[in-house]
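First, one chain by itself in structure tokens, the form predicted alone.
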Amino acid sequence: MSILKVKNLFKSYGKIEVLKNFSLDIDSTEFVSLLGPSGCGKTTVLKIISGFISPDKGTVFIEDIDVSNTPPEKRNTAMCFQSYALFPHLTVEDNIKFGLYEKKIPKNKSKDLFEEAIEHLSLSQELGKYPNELSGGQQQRVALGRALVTRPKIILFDEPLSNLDAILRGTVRNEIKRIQSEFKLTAIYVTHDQSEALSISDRVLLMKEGEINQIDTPEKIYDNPISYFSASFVGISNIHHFKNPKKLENNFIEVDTNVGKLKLFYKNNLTDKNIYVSWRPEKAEVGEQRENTLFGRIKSIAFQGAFTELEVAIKNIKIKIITQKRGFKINEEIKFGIKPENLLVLEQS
């Protein structure tokens, strides 16, 4: 059941069009990440949903109620900002209780909500401290507590981990997912970090230039990118321009690429947009291969413990290979193959 419906949003700043006919439905308790490069419009979507800015056109529905002209404090949403936005002159306890005061929740109920929030966030020992006495991870948990304590229907995250170091990011990211699940919240999470989006989301919405480029589960976004943009932005892909597609039996085609002829499975009709084929580096099978066998020369080797990352040159074209095999040498010639089912035709730009 949809809890949030965003329909036909347009937003421009001067001559810069930030959102172009943007629409989205999100189900109750779903965790959706908006992923994309800086300037693609993801934070603008978040601010329109929260009510901090108004769209030029379009509507926002929360639980089938049009809230497009409703101020932020009267929408059943809460925002966790990138900067935490804690009040420096208030203690942890008063920062968390601020939303309860603002919404004039009765004391008996607010007491229960507050105690449950600090228990889930492990902040009971920090209540008398001020923000400048806390670590970055603790400040993030306080900001999360302030958002959670009023039990919003939708919680919005604007790159909440960008100010934390890599180790702490992983810990707080897991906490956010745990709390969202335990409180049965609907979450919309803005990030430009693909590892964050893939690891915590039910669906990932990949944005490009104010529009949705692809929206799907993390697994399908990674395994089946539909566009050059999604294949190159999420994970590592080897992408080849192709020409002269030739139809074979059983929905297979053969195409000419800059690394040689490749056979792949493709049951749709080819259009003038179908000019690229892609494959993930870990899909390469180093050694014997009956179909799509390629030869290249190793230009760099990066041992990563569980796997080895190779840069291989084929006809002056550099590609990436990830393999669990070891013992390679620079300038060594290797043979590898890619199964036809692991090659994808990209259907969009």
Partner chain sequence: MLAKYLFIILCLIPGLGIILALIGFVTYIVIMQSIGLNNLFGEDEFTIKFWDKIFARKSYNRSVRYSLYIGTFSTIFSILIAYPIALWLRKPFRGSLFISSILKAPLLVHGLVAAFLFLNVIEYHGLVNQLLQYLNFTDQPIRMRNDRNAFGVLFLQTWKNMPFALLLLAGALQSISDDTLDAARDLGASLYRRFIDIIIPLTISAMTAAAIIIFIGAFADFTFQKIAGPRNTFSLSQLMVEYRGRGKWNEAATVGVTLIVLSFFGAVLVAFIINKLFKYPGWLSPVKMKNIKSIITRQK
The other form holds:
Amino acid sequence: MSILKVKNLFKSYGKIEVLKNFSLDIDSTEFVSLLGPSGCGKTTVLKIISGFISPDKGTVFIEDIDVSNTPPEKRNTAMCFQSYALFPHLTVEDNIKFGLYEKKIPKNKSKDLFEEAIEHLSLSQELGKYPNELSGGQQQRVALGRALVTRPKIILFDEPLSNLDAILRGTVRNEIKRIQSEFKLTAIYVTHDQSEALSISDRVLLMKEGEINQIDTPEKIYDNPISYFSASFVGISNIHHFKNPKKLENNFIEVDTNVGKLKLFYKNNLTDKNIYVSWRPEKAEVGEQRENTLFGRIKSIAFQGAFTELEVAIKNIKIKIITQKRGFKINEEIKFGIKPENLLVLEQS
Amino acid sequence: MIAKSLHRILFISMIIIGVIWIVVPFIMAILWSLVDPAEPWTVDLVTPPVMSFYRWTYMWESSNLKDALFNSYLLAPTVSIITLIFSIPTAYVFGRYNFVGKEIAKLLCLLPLVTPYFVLSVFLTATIISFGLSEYRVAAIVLAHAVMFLPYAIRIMTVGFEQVSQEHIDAARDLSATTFSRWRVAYFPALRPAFFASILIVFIQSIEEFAVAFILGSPTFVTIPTLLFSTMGQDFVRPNAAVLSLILVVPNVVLMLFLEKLLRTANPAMISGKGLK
Amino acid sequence: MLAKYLFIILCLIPGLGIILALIGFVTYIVIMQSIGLNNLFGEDEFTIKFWDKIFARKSYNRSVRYSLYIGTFSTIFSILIAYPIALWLRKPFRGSLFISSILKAPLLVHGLVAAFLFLNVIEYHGLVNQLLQYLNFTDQPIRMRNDRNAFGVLFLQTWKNMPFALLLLAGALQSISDDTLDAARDLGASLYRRFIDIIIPLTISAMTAAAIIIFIGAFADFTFQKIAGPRNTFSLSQLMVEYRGRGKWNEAATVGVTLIVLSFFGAVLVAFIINKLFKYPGWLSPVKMKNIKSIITRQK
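Given the form predicted alone, state the structure of the form predicted together with the partner chain.
In what comes next, the whole complex appears, and the chain from above leads the way.
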């Protein structure tokens, strides 16, 4: 069931267009990430959904009700801020209860909601403390508790992990995911960190310059990037410009690239926009290969334990290879191949 | 729409109030200081009938103005240097050490801000007389000023010491710097804006201070504020007071602008705190 | 450990030490002289006769009331005017810096100069009188200086102190992040609720600091009173200086003690009132109602 519908949003600040015809449809209990570089408009989307910014054009529906003109305090959404924005003059308990009071939830109901929240977030020890007495991870949990205690229809996360150190980040991320599924929350999660988005979401919405570039499950985004942008922003890709595509039989085509001729599998018709071919570094098969065999010289070797990262030069063009084989030497010439079905055709954008 | 027009109305009225608030009174003061005694400025005239610098030269030649200027501008720098020196050790431990009772100690340093200045000056006089130290009244004024303005200096210097990076100190130590060169390399550059800010604020405060200078100093030790006060008493000669007012205000405005510029590059907490936490 | 504390105490001596010594010593002298000890001239003898005498004096009681009146209203006016302006200036807009510098300008103007400027405006030859006569509202200039209700003094105190309150309040308001206010809004707090539950409580310490300093300054005022205040009533500082001028040190000391004690209690009272009135969860807040209820039920 669709819980949030965003239709044809436009927003500009002065001459800068932040959102261009942005639409989105989210189902109940879904976890959707908005992923993109800074300035791509993802936080603006979040603030339009929560009501802090009104779009120049477009509508927002929550449970099929048009809320475009509803102020944030009357919308049934809750935001987890990047800075947490805990109230410094209130204890943890009063911070979490704030929404219950402001939304005038009946006493016995609010008691249950409060107790359930602190139990799930294991905050019962910290109730009497003030925000400045808490660690970053605890503050994050209080912010989460404060947002979810009133059971909003949609919970919005604005880069919630960016103020935490690398070690805590993983733990808190898993916690957010756990709480979301335990409370069956619908969540929209804004981040610029692709690994965060891939690991936490049901669907990832990749944004570029105010437009949706690709929206899909994390696996599909990674395996089948459709554009130059998504291939390069999510994970690492070797991307080559191609020319002179020739149709072969059984939906194979052959193209000219700066590393040589490549044969690939592509069912659809090529358009003017399809000018790149890409492949993931781990798809290279070092050693024997019948098709798409390439020769290159190893320029650097980084052993990572489970695998090794190689930087290989083919006619001064540098590419990346990830392999589980070992025993490479600098300047060694190697041979590797890529299966045609692992080569992807990308759109220009 | 309503918010916007309300904003506009507020904006315009603030400008008008601002002009009445500041500009008109100062123009009046300037005009009064230029009134020539040849013809009085009567109620029915918008501007003085005859304008000259007579009052300025008169005040300069025949009143205590020269003494007052000398005293004020000797007192203020002395006080600011002494206050700075007194404040440094305390600010150093506030800024770089953690100890039991630090917050209370910091709070106690604000005591002079809540002490009525006139009580302080009247009974400091009493104390001096009772110890038979009446000849050292000027020294007592310096001491009283130092104590009154120590809260500002301590507060500013504490912020300064807090901003000295431990890494710089450690780096200097690591390169086996002596205590002296450690201060020169690590502390002094970080503290420099705080030094200037402290000196300027105390300087302005001391120049403006009235209570202590009036009670302890009068009648022999005149400063600009006490001189101004005396011209505003029974024989209130308005043009003379106008001259003194302008002499008292103008250098302060210049110093304050200088201070603002200085602090814009340094920590904003220094002025916004204004000696208070 | 011991060495560290010894070092700290040694360092505190020139700063905090001198402050405590001088203020402490002066306070000691004032209190002693008010009960007939540590006299400058004559025999020391413990007595409360100075207090008896001073309490019986009409002029003393009038001064106490008058100084409290000036202190209280200067504080209220300064904060009441500064708060909305600080709120308005919280978010920078075009020209906001200019407005705030105009409003803060009196901080740079000496109190005596302020008094002089004020006299220029209201005196016999002042601007107001000139205007009134020009507009034919009056034939003779109206006397506005030294008015009986001390409106002139209150005006001067507010003129001088409002910018100070504005400085502190604007700082406190500007340090409330937009995220904090947005978070409250997101959780369902209306404009009124946000003001009561978030903004006011987060500016309490600045408000208290401003109020205490303004109260004590205005309460212990001498200059504005002497120049623009009513002729028939003395402020406490004026009374004290007057007694000293007549060599009545013990009487001056009783007034001095009054000033210190009332300043202290005034400050405590100001802090108490502000915290009681405004501390989260403010007036009529649902959380407040809950707290009151829980206190009542617990007591039962």
